[in-house]
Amino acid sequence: MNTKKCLIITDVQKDFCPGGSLAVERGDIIVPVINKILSTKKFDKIIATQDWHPQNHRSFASNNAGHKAFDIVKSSSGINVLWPDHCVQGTYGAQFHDALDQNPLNIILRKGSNPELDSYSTFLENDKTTPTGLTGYLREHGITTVYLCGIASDVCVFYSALDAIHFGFKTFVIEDAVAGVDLPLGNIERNNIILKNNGVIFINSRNI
(Lines of atoms letter the chains of each structure in order from A and count residues from 1; the text may use other names and numbers.)
(Lines give C-alpha, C1' and ligand atoms only; values in the text may rest on other atoms or scores of the structure.)
(Ligands and ions follow the chains in the order given, each with its own letter.)
Protein backbone atom coordinates (compact mmCIF):
# COMPACT_ATOMS: atom_id res chain seq x y z
CA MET A 1 0.00 0.00 0.00
CA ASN A 2 1.32 3.41 -0.99
CA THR A 3 1.46 5.63 2.09
CA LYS A 4 1.44 9.35 1.38
CA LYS A 5 2.27 11.65 4.27
CA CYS A 6 1.41 15.26 5.07
CA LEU A 7 2.98 17.52 7.68
CA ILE A 8 0.56 20.04 9.19
CA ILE A 9 2.28 22.98 10.92
CA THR A 10 -0.33 24.55 13.18
CA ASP A 11 -0.43 28.29 13.94
CA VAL A 12 3.27 29.03 14.46
CA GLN A 13 2.45 32.73 14.60
CA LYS A 14 4.00 35.67 16.42
CA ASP A 15 1.05 36.23 18.73
CA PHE A 16 1.46 32.68 20.05
CA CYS A 17 5.19 33.05 20.68
CA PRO A 18 6.96 34.90 23.52
CA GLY A 19 6.16 38.61 23.25
CA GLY A 20 2.84 37.96 21.52
CA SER A 21 -0.63 38.79 22.82
CA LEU A 22 -1.41 35.12 23.55
CA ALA A 23 2.10 33.84 24.12
CA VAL A 24 2.63 30.11 24.70
CA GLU A 25 5.62 28.86 26.66
CA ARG A 26 8.15 27.23 24.29
CA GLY A 27 6.29 28.66 21.30
CA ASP A 28 9.57 29.83 19.78
CA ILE A 29 11.65 26.86 20.97
CA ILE A 30 9.81 24.45 18.68
CA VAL A 31 10.56 26.44 15.51
CA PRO A 32 14.08 25.01 14.95
CA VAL A 33 12.67 21.53 15.55
CA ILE A 34 10.02 22.09 12.89
CA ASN A 35 12.64 23.43 10.47
CA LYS A 36 14.73 20.30 11.03
CA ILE A 37 11.67 18.15 10.29
CA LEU A 38 11.11 20.13 7.10
CA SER A 39 14.71 19.53 6.04
CA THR A 40 14.17 15.74 6.03
CA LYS A 41 11.95 16.09 2.93
CA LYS A 42 9.96 13.03 4.00
CA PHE A 43 6.52 14.47 3.31
CA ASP A 44 4.42 14.47 0.16
CA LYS A 45 2.58 17.63 1.19
CA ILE A 46 3.35 20.34 3.77
CA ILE A 47 0.59 22.61 5.06
CA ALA A 48 0.81 25.51 7.48
CA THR A 49 -2.23 27.01 9.18
CA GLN A 50 -2.84 30.51 10.47
CA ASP A 51 -5.44 31.82 12.86
CA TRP A 52 -6.85 34.70 10.80
CA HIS A 53 -9.43 36.57 12.83
CA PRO A 54 -11.32 39.76 12.00
CA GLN A 55 -11.03 42.44 14.70
CA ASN A 56 -14.67 41.92 15.69
CA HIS A 57 -14.30 38.19 16.33
CA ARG A 58 -16.65 36.83 19.00
CA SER A 59 -13.87 34.83 20.67
CA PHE A 60 -12.10 38.03 21.75
CA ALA A 61 -12.84 39.11 25.31
CA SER A 62 -12.74 42.71 24.09
CA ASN A 63 -15.89 42.04 22.05
CA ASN A 64 -17.84 40.62 24.99
CA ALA A 65 -18.99 43.31 27.41
CA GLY A 66 -18.52 42.43 31.06
CA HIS A 67 -16.05 39.64 30.35
CA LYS A 68 -12.29 39.34 30.50
CA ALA A 69 -9.72 37.14 28.80
CA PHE A 70 -9.98 33.42 29.62
CA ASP A 71 -13.58 33.63 30.83
CA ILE A 72 -15.72 30.67 29.76
CA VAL A 73 -18.95 31.52 27.92
CA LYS A 74 -21.72 29.71 26.07
CA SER A 75 -22.37 30.43 22.42
CA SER A 76 -24.33 28.92 19.55
CA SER A 77 -21.32 26.69 18.80
CA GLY A 78 -21.04 25.44 22.38
CA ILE A 79 -18.89 26.43 25.36
CA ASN A 80 -15.94 28.61 24.44
CA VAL A 81 -12.98 30.38 25.98
CA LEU A 82 -12.69 34.13 25.52
CA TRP A 83 -9.19 35.06 24.41
CA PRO A 84 -7.10 38.22 24.26
CA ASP A 85 -7.19 39.79 20.81
CA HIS A 86 -4.78 37.73 18.70
CA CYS A 87 -3.84 36.93 15.11
CA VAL A 88 -5.97 39.72 13.68
CA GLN A 89 -5.98 39.59 9.90
CA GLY A 90 -3.03 41.42 8.34
CA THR A 91 -1.38 42.38 11.62
CA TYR A 92 2.16 41.74 12.81
CA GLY A 93 0.97 39.19 15.36
CA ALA A 94 -0.77 37.11 12.69
CA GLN A 95 2.49 36.61 10.77
CA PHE A 96 4.42 33.36 10.98
CA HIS A 97 7.39 33.33 13.35
CA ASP A 98 10.28 34.93 11.47
CA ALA A 99 12.49 31.85 11.83
CA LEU A 100 9.96 29.39 10.37
CA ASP A 101 11.10 28.11 6.97
CA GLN A 102 8.17 28.82 4.66
CA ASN A 103 9.87 27.70 1.44
CA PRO A 104 8.68 24.06 1.59
CA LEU A 105 5.02 24.95 2.18
CA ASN A 106 2.53 23.70 -0.39
CA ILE A 107 -0.42 25.66 0.95
CA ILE A 108 -1.30 28.03 3.78
CA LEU A 109 -4.73 27.43 5.31
CA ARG A 110 -6.28 30.36 7.17
CA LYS A 111 -9.02 29.67 9.69
CA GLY A 112 -11.22 31.54 12.17
CA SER A 113 -12.28 34.22 9.68
CA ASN A 114 -16.00 33.99 10.47
CA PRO A 115 -16.55 36.63 13.20
CA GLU A 116 -19.27 34.53 14.83
CA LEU A 117 -17.43 31.20 14.88
CA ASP A 118 -14.03 30.10 16.12
CA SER A 119 -12.00 27.42 14.39
CA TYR A 120 -9.62 25.40 16.53
CA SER A 121 -9.37 22.37 14.28
CA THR A 122 -7.58 22.45 10.95
CA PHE A 123 -10.41 20.31 9.53
CA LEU A 124 -13.65 21.72 10.97
CA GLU A 125 -14.78 24.97 12.52
CA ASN A 126 -16.08 24.86 16.08
CA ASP A 127 -19.66 24.15 15.04
CA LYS A 128 -18.28 20.70 14.08
CA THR A 129 -19.98 20.85 10.69
CA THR A 130 -18.36 23.64 8.64
CA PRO A 131 -15.33 22.24 6.78
CA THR A 132 -12.14 24.19 6.19
CA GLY A 133 -11.51 22.30 2.95
CA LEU A 134 -8.47 20.43 4.26
CA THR A 135 -10.05 16.97 4.23
CA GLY A 136 -10.89 17.25 0.55
CA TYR A 137 -7.43 18.56 -0.29
CA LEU A 138 -5.71 15.66 1.47
CA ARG A 139 -7.93 13.04 -0.14
CA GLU A 140 -7.50 14.62 -3.57
CA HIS A 141 -3.74 14.19 -3.20
CA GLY A 142 -3.92 10.66 -1.85
CA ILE A 143 -2.72 11.51 1.66
CA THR A 144 -3.30 8.68 4.15
CA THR A 145 -1.15 9.80 7.09
CA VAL A 146 -0.82 13.17 8.82
CA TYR A 147 1.82 14.46 11.23
CA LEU A 148 0.86 17.40 13.41
CA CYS A 149 3.12 19.97 15.05
CA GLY A 150 2.83 23.58 16.21
CA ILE A 151 0.70 25.58 18.65
CA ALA A 152 -1.19 24.93 20.81
CA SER A 153 -0.90 21.24 21.62
CA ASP A 154 -3.98 21.24 23.86
CA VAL A 155 -6.16 23.43 21.64
CA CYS A 156 -5.71 23.61 17.85
CA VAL A 157 -3.35 20.64 17.55
CA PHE A 158 -5.62 18.61 19.86
CA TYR A 159 -8.83 19.24 17.93
CA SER A 160 -7.05 18.80 14.59
CA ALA A 161 -5.72 15.40 15.67
CA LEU A 162 -9.18 14.24 16.81
CA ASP A 163 -10.71 15.30 13.50
CA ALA A 164 -7.90 13.69 11.50
CA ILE A 165 -8.67 10.37 13.20
CA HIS A 166 -12.40 10.92 12.64
CA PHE A 167 -11.85 11.43 8.91
CA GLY A 168 -9.81 8.24 8.64
CA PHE A 169 -6.21 9.48 8.55
CA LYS A 170 -3.46 7.72 10.45
CA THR A 171 -2.43 10.49 12.82
CA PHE A 172 0.80 11.37 14.60
CA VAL A 173 1.58 14.23 16.97
CA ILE A 174 5.27 15.19 17.01
CA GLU A 175 5.73 15.61 20.75
CA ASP A 176 8.93 17.69 20.69
CA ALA A 177 7.49 20.03 18.02
CA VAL A 178 4.37 21.22 19.88
CA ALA A 179 3.77 23.77 22.64
CA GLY A 180 0.63 24.11 24.74
CA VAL A 181 -1.40 26.68 26.64
CA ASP A 182 -2.22 24.26 29.50
CA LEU A 183 -5.41 26.14 30.41
CA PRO A 184 -6.75 25.06 32.84
CA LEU A 185 -3.66 23.60 34.47
CA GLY A 186 -3.24 19.97 33.51
CA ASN A 187 -5.07 20.38 30.20
CA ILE A 188 -2.10 19.22 28.13
CA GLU A 189 -1.82 15.93 30.00
CA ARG A 190 -5.58 15.32 29.95
CA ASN A 191 -5.89 16.02 26.25
CA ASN A 192 -2.87 13.86 25.40
CA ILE A 193 -4.57 10.94 27.14
CA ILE A 194 -7.74 11.58 25.11
CA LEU A 195 -5.72 11.60 21.89
CA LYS A 196 -3.94 8.35 22.73
CA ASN A 197 -7.24 6.71 23.66
CA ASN A 198 -8.58 7.70 20.23
CA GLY A 199 -5.67 6.19 18.33
CA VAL A 200 -3.35 9.17 17.89
CA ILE A 201 0.31 8.15 17.97
CA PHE A 202 2.89 10.36 19.70
CA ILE A 203 6.32 10.38 18.10
CA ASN A 204 9.62 12.19 18.57
CA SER A 205 10.93 14.10 15.56
CA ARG A 206 14.09 11.98 15.41
CA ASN A 207 11.95 8.90 14.74
CA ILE A 208 10.05 10.24 11.74
Contents of the next structure:
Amino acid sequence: MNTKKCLIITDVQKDFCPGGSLAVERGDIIVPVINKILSTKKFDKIIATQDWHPQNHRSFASNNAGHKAFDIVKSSSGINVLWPDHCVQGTYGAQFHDALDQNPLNIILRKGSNPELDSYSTFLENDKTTPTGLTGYLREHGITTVYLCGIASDVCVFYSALDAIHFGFKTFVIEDAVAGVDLPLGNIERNNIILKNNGVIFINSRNI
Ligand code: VGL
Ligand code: ZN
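Here we have the form predicted alone; I need the corresponding form predicted in complex with pyrazine-2-carboxylic acid (VGL).
To see the whole picture, the full complex is given below, headed by that same chain.
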Protein backbone atom coordinates (compact mmCIF):
# COMPACT_ATOMS: atom_id res chain seq x y z
CA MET A 1 0.00 0.00 0.00
CA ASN A 2 1.11 3.50 -0.79
CA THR A 3 2.23 5.22 2.43
CA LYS A 4 1.24 8.84 2.81
CA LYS A 5 2.45 10.65 5.87
CA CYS A 6 1.10 13.57 7.86
CA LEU A 7 2.93 15.36 10.65
CA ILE A 8 0.60 16.67 13.36
CA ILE A 9 2.14 19.39 15.52
CA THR A 10 0.01 19.69 18.64
CA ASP A 11 -0.45 22.92 20.59
CA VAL A 12 3.08 24.37 20.42
CA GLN A 13 1.75 27.59 21.95
CA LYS A 14 3.27 30.20 24.24
CA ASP A 15 0.99 29.37 27.18
CA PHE A 16 2.32 25.80 27.21
CA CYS A 17 5.96 26.90 27.12
CA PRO A 18 8.11 28.19 30.00
CA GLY A 19 6.76 31.61 30.99
CA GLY A 20 3.22 30.71 29.88
CA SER A 21 0.16 30.23 32.09
CA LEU A 22 0.15 26.43 31.75
CA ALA A 23 3.85 25.97 31.16
CA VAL A 24 5.15 22.50 30.47
CA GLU A 25 8.74 21.61 31.26
CA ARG A 26 10.78 21.34 28.04
CA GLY A 27 7.90 22.89 26.06
CA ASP A 28 10.35 25.18 24.29
CA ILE A 29 13.17 22.62 23.93
CA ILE A 30 11.13 20.63 21.41
CA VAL A 31 10.67 23.56 19.01
CA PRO A 32 14.09 23.28 17.28
CA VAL A 33 13.57 19.51 17.11
CA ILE A 34 10.24 20.06 15.32
CA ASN A 35 11.82 22.60 12.97
CA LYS A 36 14.50 20.08 12.08
CA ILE A 37 11.84 17.44 11.39
CA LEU A 38 10.09 19.96 9.12
CA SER A 39 13.30 20.66 7.24
CA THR A 40 13.56 17.01 6.20
CA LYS A 41 10.46 17.47 3.99
CA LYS A 42 9.41 13.86 4.58
CA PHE A 43 5.70 14.56 4.96
CA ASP A 44 2.89 14.79 2.43
CA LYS A 45 0.88 17.06 4.73
CA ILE A 46 1.71 19.06 7.84
CA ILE A 47 -0.89 20.26 10.26
CA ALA A 48 -0.57 22.29 13.43
CA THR A 49 -3.22 22.60 16.10
CA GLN A 50 -4.00 25.40 18.51
CA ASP A 51 -5.88 25.09 21.76
CA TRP A 52 -8.31 28.00 21.27
CA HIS A 53 -10.62 28.69 24.20
CA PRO A 54 -13.13 31.49 24.79
CA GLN A 55 -12.47 33.37 28.06
CA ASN A 56 -15.57 31.78 29.61
CA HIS A 57 -14.36 28.23 28.96
CA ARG A 58 -15.65 25.73 31.51
CA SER A 59 -12.24 24.02 31.80
CA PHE A 60 -10.76 27.12 33.44
CA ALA A 61 -10.71 26.97 37.25
CA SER A 62 -11.54 30.69 37.19
CA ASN A 63 -14.96 29.87 35.71
CA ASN A 64 -15.80 27.32 38.42
CA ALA A 65 -16.60 28.95 41.77
CA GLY A 66 -14.84 27.37 44.72
CA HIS A 67 -12.24 25.61 42.59
CA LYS A 68 -8.57 26.16 41.96
CA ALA A 69 -6.28 25.24 39.09
CA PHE A 70 -5.49 21.53 38.70
CA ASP A 71 -8.54 20.41 40.72
CA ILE A 72 -9.87 17.11 39.43
CA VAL A 73 -13.61 17.21 38.76
CA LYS A 74 -16.32 15.01 37.28
CA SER A 75 -18.60 16.26 34.56
CA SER A 76 -20.57 14.89 31.65
CA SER A 77 -18.91 17.30 29.22
CA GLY A 78 -15.49 15.71 29.33
CA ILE A 79 -14.00 18.29 31.64
CA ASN A 80 -11.97 16.31 34.14
CA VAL A 81 -9.23 18.74 35.18
CA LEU A 82 -9.61 22.44 35.86
CA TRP A 83 -6.77 24.38 34.31
CA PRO A 84 -5.38 27.86 34.75
CA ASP A 85 -6.73 30.21 32.06
CA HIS A 86 -4.75 29.33 28.92
CA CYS A 87 -4.79 29.74 25.15
CA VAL A 88 -7.59 32.28 25.20
CA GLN A 89 -8.63 33.10 21.62
CA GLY A 90 -6.59 35.90 20.11
CA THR A 91 -4.31 36.42 23.11
CA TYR A 92 -0.51 36.41 23.21
CA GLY A 93 -0.44 33.09 25.07
CA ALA A 94 -2.49 31.38 22.35
CA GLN A 95 0.09 32.21 19.67
CA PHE A 96 2.48 29.59 18.38
CA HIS A 97 5.93 29.64 19.98
CA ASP A 98 7.83 32.35 18.11
CA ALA A 99 10.53 29.98 16.90
CA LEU A 100 8.16 27.44 15.32
CA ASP A 101 8.57 27.46 11.55
CA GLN A 102 5.01 28.07 10.32
CA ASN A 103 5.86 28.26 6.62
CA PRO A 104 5.51 24.52 5.90
CA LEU A 105 2.08 24.22 7.58
CA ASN A 106 -0.73 23.11 5.27
CA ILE A 107 -3.51 23.76 7.76
CA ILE A 108 -3.96 25.13 11.24
CA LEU A 109 -6.72 23.47 13.24
CA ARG A 110 -8.17 25.23 16.27
CA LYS A 111 -9.99 23.28 18.95
CA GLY A 112 -11.64 23.85 22.31
CA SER A 113 -13.86 26.72 21.17
CA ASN A 114 -17.09 25.37 22.67
CA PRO A 115 -17.22 26.95 26.15
CA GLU A 116 -18.92 23.90 27.67
CA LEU A 117 -16.72 21.18 26.18
CA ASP A 118 -12.99 20.51 26.30
CA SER A 119 -11.14 19.11 23.31
CA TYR A 120 -7.93 17.27 24.06
CA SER A 121 -7.84 15.08 20.96
CA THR A 122 -7.32 16.75 17.61
CA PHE A 123 -9.79 14.23 16.12
CA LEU A 124 -12.76 14.31 18.52
CA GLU A 125 -13.82 16.66 21.26
CA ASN A 126 -14.08 15.26 24.79
CA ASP A 127 -17.68 14.14 24.30
CA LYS A 128 -16.01 11.54 22.03
CA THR A 129 -18.48 12.28 19.24
CA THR A 130 -18.00 15.84 17.96
CA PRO A 131 -15.45 15.70 15.12
CA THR A 132 -12.88 18.44 14.59
CA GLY A 133 -12.79 17.57 10.88
CA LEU A 134 -9.24 16.20 10.99
CA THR A 135 -10.23 12.62 10.09
CA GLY A 136 -11.97 13.83 6.95
CA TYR A 137 -9.02 16.01 5.99
CA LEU A 138 -6.56 13.14 6.37
CA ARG A 139 -8.77 10.64 4.51
CA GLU A 140 -9.47 13.04 1.64
CA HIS A 141 -5.73 13.40 1.18
CA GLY A 142 -5.14 9.65 1.33
CA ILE A 143 -3.03 9.86 4.47
CA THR A 144 -2.26 6.43 5.93
CA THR A 145 0.27 7.30 8.61
CA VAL A 146 0.44 10.07 11.19
CA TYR A 147 3.39 11.30 13.20
CA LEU A 148 2.51 13.21 16.36
CA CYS A 149 4.64 15.73 18.19
CA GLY A 150 4.06 18.75 20.43
CA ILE A 151 2.41 19.44 23.79
CA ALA A 152 1.20 17.90 26.02
CA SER A 153 2.39 14.34 25.55
CA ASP A 154 0.10 13.04 28.31
CA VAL A 155 -2.93 15.15 27.38
CA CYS A 156 -3.56 16.35 23.82
CA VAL A 157 -0.92 14.21 22.12
CA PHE A 158 -2.08 11.19 24.15
CA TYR A 159 -5.77 11.49 23.26
CA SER A 160 -4.95 12.34 19.65
CA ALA A 161 -2.77 9.24 19.31
CA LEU A 162 -5.52 6.98 20.71
CA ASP A 163 -8.04 8.45 18.27
CA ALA A 164 -5.60 8.17 15.37
CA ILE A 165 -5.35 4.43 16.05
CA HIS A 166 -9.13 4.23 16.45
CA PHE A 167 -9.63 5.83 13.03
CA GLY A 168 -7.23 3.37 11.42
CA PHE A 169 -4.06 5.40 10.93
CA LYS A 170 -0.63 3.92 11.52
CA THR A 171 0.45 6.12 14.40
CA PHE A 172 3.87 7.28 15.57
CA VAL A 173 4.74 9.54 18.50
CA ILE A 174 8.07 11.32 18.03
CA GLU A 175 9.50 10.82 21.50
CA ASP A 176 12.09 13.62 21.44
CA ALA A 177 9.58 16.13 20.02
CA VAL A 178 6.93 15.95 22.77
CA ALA A 179 6.70 17.47 26.25
CA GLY A 180 4.17 16.59 28.95
CA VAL A 181 2.34 18.06 31.96
CA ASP A 182 2.86 14.92 34.07
CA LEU A 183 -0.12 15.55 36.28
CA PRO A 184 -0.54 13.63 38.48
CA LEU A 185 3.13 12.70 38.68
CA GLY A 186 3.83 9.57 36.63
CA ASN A 187 1.07 10.37 34.14
CA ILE A 188 3.45 10.61 31.18
CA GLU A 189 4.90 7.17 31.78
CA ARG A 190 1.49 5.59 32.46
CA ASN A 191 -0.02 7.09 29.33
CA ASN A 192 2.96 6.08 27.20
CA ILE A 193 2.37 2.48 28.25
CA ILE A 194 -1.32 2.77 27.30
CA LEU A 195 -0.32 4.14 23.90
CA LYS A 196 2.14 1.30 23.28
CA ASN A 197 -0.50 -1.25 24.31
CA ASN A 198 -2.84 0.29 21.74
CA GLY A 199 -0.37 -0.01 18.89
CA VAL A 200 1.25 3.43 18.90
CA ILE A 201 4.90 3.30 17.88
CA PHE A 202 7.44 5.57 19.58
CA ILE A 203 10.18 6.81 17.30
CA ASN A 204 13.17 9.14 17.64
CA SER A 205 13.17 12.06 15.21
CA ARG A 206 16.48 10.94 13.69
CA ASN A 207 14.84 7.65 12.59
CA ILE A 208 11.88 9.08 10.70
C1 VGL B 1 -3.86 20.78 26.84
C2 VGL B 1 -4.50 20.95 29.01
C3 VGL B 1 -5.53 21.79 28.68
C4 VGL B 1 -2.91 20.23 25.82
C5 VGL B 1 -4.88 21.64 26.47
O6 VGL B 1 -2.69 20.85 24.77
O7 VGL B 1 -2.36 19.13 26.08
N8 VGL B 1 -3.68 20.45 28.09
N9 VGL B 1 -5.71 22.14 27.40
ZN1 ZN C 1 -7.01 23.70 26.88
